[in-house]
Structures are given as C-alpha cells and as structure tokens.
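Have a look below at one chain only, the form predicted on its own, in structure tokens format.
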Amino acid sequence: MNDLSQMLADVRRGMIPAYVYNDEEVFKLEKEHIFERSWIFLAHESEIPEPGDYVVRRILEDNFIVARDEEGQVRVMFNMCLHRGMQICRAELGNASHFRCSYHGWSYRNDGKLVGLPFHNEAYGGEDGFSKSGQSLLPAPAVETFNGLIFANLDPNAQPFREFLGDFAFYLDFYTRQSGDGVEVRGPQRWRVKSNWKIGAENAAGDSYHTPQTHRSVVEIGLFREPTGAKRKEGALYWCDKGGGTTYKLPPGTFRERLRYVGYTDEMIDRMESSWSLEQKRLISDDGFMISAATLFPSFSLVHNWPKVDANADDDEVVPFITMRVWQPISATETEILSWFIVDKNATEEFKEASYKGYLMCFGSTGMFEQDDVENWVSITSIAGGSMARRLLLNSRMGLTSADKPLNTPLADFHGPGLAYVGYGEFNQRALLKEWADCIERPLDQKEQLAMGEKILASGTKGREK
C-alpha cells in the first residue's frame, strides 16, 4: 500500500487513489478501524415479533444470534458455545426457547443463559467443578434500536448510537416511521457481488449523476413517470452528521397532493401526517423534495422510489416502495448484499403486494436497477487491482471549484438539517469518504486496546456472576 498519510490526504481533497477499491491492506485497516468500531445494522424488530423468534446475522466474521427472549427483550449474542467454540445456532432464522450446541450438547436459553450441560456430575464434579450458574453467551458489546432497527457495535466504548446518528434521524424517519405502529420488513434477500463495499455505499449516499447514463434504459421503457433521467439534477443532495442522500423534486402541490403523486393512498398519508414533525412535512410541502436514496456510515443504505408496477395501468399510476440494505464486506473485492423490503405496517395487503413487486422489479436481487449498478461496481473493483490503478487519482470533486468552493450555494431555506445543494455534485461521497478517512486515521493505541479488552472481559465476568 502507498503511504497512508498521503492516501488519506488525497481522499480528503476529493482525489481518490483508485487502489482503495481493491487492496487487502486497506481492507485490513477497514476491518480494524471501521467495522470493529462502528454501528452496524443487524435486523429489524419485525423479523423477531414473538418470544423465541430469532435470526442469525454477521458483522464481518463475527456471527450473532438476534433473538427475542421469553420476556420480550431483544438480545444480540455471539453465536459461539462457551465450551469448545462451536457455532450454536446453525439455522438462519426460526423460533426456539433454547439453543443446543451440536458438538457436546451444551444448551442455552434464548436469553443466552447456560442451562444444560450433559454429564455435569460425571465430567465436572457438578457445580463444584464447573458452576452453570451465571454462565451466558457473550453479548454484543453495544446494542441499540431506533424505529425498530437493531444496530450493534463491537466496540464496548462506542459512541452512543443516538449521538452517532445525530440529526440524520430526521431523514431516517421518512423510511422507517410512516405511522405510529412503524413498519414491517420482508427479507433479507442475500447475494454476493465481486465488488468493493464502499462503491455501493457511495452510490446510495448521493450519486444522482449516474442515473441518466447507467439507468437510461429503465427510463426509456417507461418504468417511471419522468421522461428523462436528467430530472435527477433538480433534486437536492443533503449530508447530515453521519449520513446523507438524494431527493427528487416534485411537481407543485400540497403535502397530500405530492404524496399522492408518488403513489401513497389517503389513509397512508393520514398516518404520515400524524407521525412526522412540522419540519419533516415542510420538506415535502414547502420545499417540494421527496427523499430517495441514502447511506448511514458506514454500510447501511436505503432507497425510496415509485415505479409503474402494472404496465397495463393508467400512465399516472405508480406504486412507491422502500428498501434498506447492508453492504457486508467479504474481502477487498467481494461484498455480500443483504436487502430488505420495508412497508408501513398498517398498509393494506393490496398495497403491500404491489409495493413489494415494485421493489423486486427495481432493487431485488434480479431488479433492473440492481443489474445496471452491479455491472459498474464489479468493473471498477476489477480494474482497480492492477498496477496502473496505483498511479491514478479518481476525480471526486464534482460541485467544487479549484479553490474548493461549492459551485452552488447551500439551500438557505431547506427544511431538513445539514447542508443541502441542488444539482449534480459529489458532496455526499466526499463526506462519506472523509468519515472513512477519519476512522482509518484514528489509531487503536495500546491504552484503547487494553480498555477494550478489559471491558469485554468484564462483560463476560458479569455474566458469570449472575
């Protein structure tokens, strides 16, 4: 790898060393400095609605059982037996009051507590040789929920999630709080692509510039009401704390008229109107912007769109859908994508099915947008692995003058938090990569590593003493 300080300096000025999208040394730094210290999305509470429900999810190589225990509490537990380290739960989802290790038969309740140990007296001399009391599966160091979204952090000294999320919560509500009862999810669909994880995260964070080219065929076949992909430049790009995204510019109208334009029904609009703040509603009614794609650093992205689901329907009939996804790195050159469909829990079954169809058409594993995007991402990753890529700085300075001044001034009357610009620009990609560079640069010094280790040991001791 080239000089680290120079690489980070280049990234911060918007000139990206091409090799960062295909370099194992860079990926090693990302694992240690980003994914072992950041808030990573694992699951949604609607995936585990009843006591005993569970799903199994990963943060890199660390495998977790996300379960709802018998008391209704959400638990995130490291999926490794305390005895010889076997993976305890080998199914991806299900319902269980207990988990039993297939190696030696140790069993645990769905709150993680060890309750069964075969031949306890014969093998250990009973409680005297090994006390089952207080022994539990290792919990994730930090777990938080927001609007039903379950996040975990491998750093026991992690910044509190709400502090980390900051004002990006304002935008996250549009996707995940459309009524008082919240949303439900389907999925995840899961597939792997030969692409570096950062490319997809950047794309969702703010790349409206690629739509007229990459997705030209999708526009030309009439999947969307807008006649050209170039309409994307009328939307606003916003960045707020640890996340940012894109918006569409809507035709003139009231809050209700604009939500009807993107396909929401009156009863759904009623729930949105009662669930969102005045400023959130004014982003639509006064500013005329509808949220589209977004990314929360480092690897959680969302998309909102409204295609024509029924080819035989009236030209103006569209159905909105929302999807969220995690970019799960496998290596520097491979990413596992986990993709969920989101919908208002109180929507009609007819709406849910039509919306799900729109999601599958566009951003499911075989969706039209998905296929367009992945072809680009795989190509970038592949060609970034050669020797010439180590000589090339990719220009990610769109929207800036040579003096680092924005071509356009930020919107002064934008009703959302953060900075927002109208037109094409790479403000959000630069912001995302600046956050990336800051994390890479922040050292894991000996004192911090020691504190992390002590906290992990303490959490294990606490579990044993219960």
Second form
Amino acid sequence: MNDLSQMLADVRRGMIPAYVYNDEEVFKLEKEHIFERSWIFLAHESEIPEPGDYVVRRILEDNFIVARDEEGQVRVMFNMCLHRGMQICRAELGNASHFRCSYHGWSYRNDGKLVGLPFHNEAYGGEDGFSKSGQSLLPAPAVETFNGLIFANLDPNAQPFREFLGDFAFYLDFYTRQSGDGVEVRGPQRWRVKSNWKIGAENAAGDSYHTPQTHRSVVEIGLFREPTGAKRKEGALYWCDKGGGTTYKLPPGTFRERLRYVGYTDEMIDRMESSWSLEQKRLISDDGFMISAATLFPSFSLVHNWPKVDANADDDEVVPFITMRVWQPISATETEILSWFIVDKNATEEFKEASYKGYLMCFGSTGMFEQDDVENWVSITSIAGGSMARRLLLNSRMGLTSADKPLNTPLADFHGPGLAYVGYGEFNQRALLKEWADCIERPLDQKEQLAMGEKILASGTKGREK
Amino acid sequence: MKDVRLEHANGAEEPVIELGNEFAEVQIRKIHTRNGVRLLISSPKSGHSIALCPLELEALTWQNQDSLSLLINNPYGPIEQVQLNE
Ligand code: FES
Ligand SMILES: [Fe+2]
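After the form predicted on its own, can we look at the form predicted together with the partner chain?
To see the whole picture, the full complex is given below, headed by that same chain.
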C-alpha cells in the first residue's frame, strides 16, 4: 500500500489508486475496518422455514449456524465448539433439534444451549469443574432482519441495522416485498472468482455504462432487449444513505401498464399495489423508472431484469426475475459469490418457474451476464497487482465537471429518497467507495473476550489453576 | 445394546425408513411379536437398537425439549442418575 491518507484522499475525489483492487495491506484493513463491523447479509428466513432448519454461512473466516430454534426464533451462532473449537455443523444445511460435536461429543440444542458433556462428572467433577448451565454457543454480536433478510454484524456496538439501512429500505422493498407475505428464495449457488470483491459491488451499484459494451451479445441474441446504449442512458441512478442502484426508463403508461411491460401478471401487480407506499408506486407511475441493479454497502447486491425467456415468444413477451448476492471476500484477489433467486411467495408456480429460468439464463454460475462480467473483473484484479498499477489513478469521475459539479442537475421530482441523476455517471461507485474510505478511516475498538465454563469466584476475580 | 426381540420378532417384510442428518443416522421399522407390535429403531453406526412399544412411543409425545436434551446428553449410554438430579 502507498500512503494511507493519500489513498483515502484520492478515492474521495474519485481518482482510484488501481492497486486497491489487489493489495494485501488494503485487504487487511478491509477485513478489520469493514467486514468485522458492517452489516453483512447471511440468509433469508425462507431458507429456514421450519423449527430445526439451519444453514451454515460465513463472514470472512467466521462461520455461523443460522438456525430456526424449536420455538421458531431465528438464531445466528458461532459454529465453533466451546470445548476445543471444532466446527460443529459441517453440512451446509440440514434440520436438527440438537447439534453434536464430532470431536468429543458435546451436544447443543438448536438454540445454542450446551446440554451435554460426556462424562461431565468423571472428567470435570460436574458443574464445579465446568459449569455448563447457562452456556451457549457464542451468538453473533448483532443480528437483525428486514423483509426476512437476516443480517449480522461482528461488532457488538454496531449502529442498529434499521438506522444503518436508512431510506435505502424504500428501494429494498421493490425486490423483497412485492406482496404482504414477502418473498421466498432459491439457492444460493456458491462459487469463487479470481476477482477483488469491490469490483462487482461497484458494478451493481451504478455501472449502467458497461451494459451496452460488455453485454452486447446478450442483446444480439435477443435475450434481453433493454441494455442498448440508448436505453441505459435514460435510466436514473440513485444513491440513498448506504446504498444505491440503477434503473431503466419505461415507455409511457400507468403503474399497471409499466409493470406489465416488464412482464408482471395482473394478480402480481395487484399485490404490489397494496404492499408498496404511494411514493414507491409513483417512482414507477409518475417518474417511469424501474429498478434494476443495486448495492447496499459493503457487499450485498440485487438485480432485477426482464429477459425474453422463451426463444420462440414475441419480442415483448418478457419475464422478470430478481436475484440477490453477497460478495464474500476470500483474499485481495478472490471472491466467493453467493447468489439467490428471489420471487414473490404468492406468485403462481408457472411464474416462479419461468422467472427462475430467466435468472439461470442471465445470472448465477451459468448466466450469460455473469460470464461477461467476470471476464472483466478477473482481468482488472490480475493487472492491478503489478508495479505499474501502483502509479495509476483510475478515473472514476464520470458525471462530474473538473470543479466537482454534476454534469446534469439531480432530478427535482424523483419520488424516491436520496439523490438521483439521469444519464451515465459514476456517482454510486464514488458513494460506495466514499463509505469504504470512511469506514477504513474510523479507528477500531477493543474486542472483549469470553471465557467458557469458568466459574466466576465470589470476589469477582476469575478462578485460576493452583 | 441389541434388543433380544430383534431375533424373534417378525418384520422383515415391513418397509424400513431411514432418517439421517450430519449428526446421526437411524433405521426405523415396525416389528411384530406374537401378540403385538413395536417400533424398532437402530443406529447402524453405533450398533445400538431399541424396540419401543406404543406406550413408550406415546411417552415421547409428552416430552419437551429439555427432557429430550437429557436423552442426548450422554452419547455412551442411558441417562445417569446424577444428571437427573442436576
Ligand atoms: S471440540 Fe467439541 S466436543 Fe471437544
Ligand atoms: Fe454486468
């Protein structure tokens, strides 16, 4: 890494030191300053619908069991045995009332409570030697859900999720609350790419500029009619609190006509009508924008597209799909992508199938958009590791004049919260990296340690071996 | 802990249900004695098995999570008296 304060200053003026996409020291800072104290998406509640259902997810190297306990409450527990530290759940998903450690056989209830130590009396002298009552797997320091989305934060003093999310919630509803009953998900697919995690997060946040070039072949084969250069530049880009995204401009019409245009059926539109606020509906009916890709800082992205799923259908017969993903960093140069398909729980089976097919054609490990994108990102990451890249500041100032004024004025009558611009611009990538810079600059707090099974003596000091 | 009823009981023609997760695997089968029925639960890995009569099975339905936790507590044998007193 070159000088830290210089790096942050460069990022803040939209000149990105190319090495930030491939640098060990930068990655170490990101781990401690960002991933260990940001809200990270783990799972959707519909992945663990019944008591005992669980999935195993990670934040960096920290592995968590995300389970629904016998009482129906969602628990996020550190997947490490309190004894010698064995990973307890090793399957990625399952259903169990109790988890049993495979090393020495300690068992835990699915709410994390430690219930069994083999030979508790012989080995420990019972409760005196190891007080198991009240012991539990370590809970994630902070967990909150929104529209069924389960987020966790490794920082016990984290800002509450709802406060952090701010008015970006307005946009999240388009993806995850199309009806009062919410959504269900399929997946995730999980795979690794040799790309720095930020590149994808920035791309989804606001890169409408790459679509006509990178995804040209998708338009050429007739899979998706929208991403032509002419169409994308009419969309609005918005940034609001900790997230932002891209939209497409829709042809003239009412709320209903415009949702039909992207392929929603009338019964689905009825439900959207009753579950979205007036302002949310006006974004479509009055402003004529349809949300597309988005990113919530740091690593959670969403996509809404409406490809032509049936090759023999008419050109205007499209089917919309929604997908969300986590960019999970493995190293400075590798990212594990977890990608879910999302659909209105109340949609017909027929719609769900067609929409899922659209998702698989476009995104996920088999998707055409995915292949096109990742080619670029792998290449950027690789070339950012050399010595020349240390001398290069990438220009991420699209949409700004030299005096830092926006080329176009922000939309005055946009019905969504935050700031929106029509046309190409790198407003959102800059906003995302500005969050990144602020987070890196904020000093770290001390971490507390927890001792397992050790008795606290009356004096308040901890017991010691004599 | 092989259940003696296993050798005498009749149940070869009954379907076997297998249940498993990452922590355990069991096979379950209805077996017939001369005058009645039991449910045979066996664990191929540990070699343990138990044949439960309808009343024992019904007793399971009135357990709660704590009493089931007690059963799971010690993977090497039955509930110990000390545990019951804890
Ligand atoms: S490490 Fe889990 S029981 Fe010993
Ligand atoms: Fe793309």
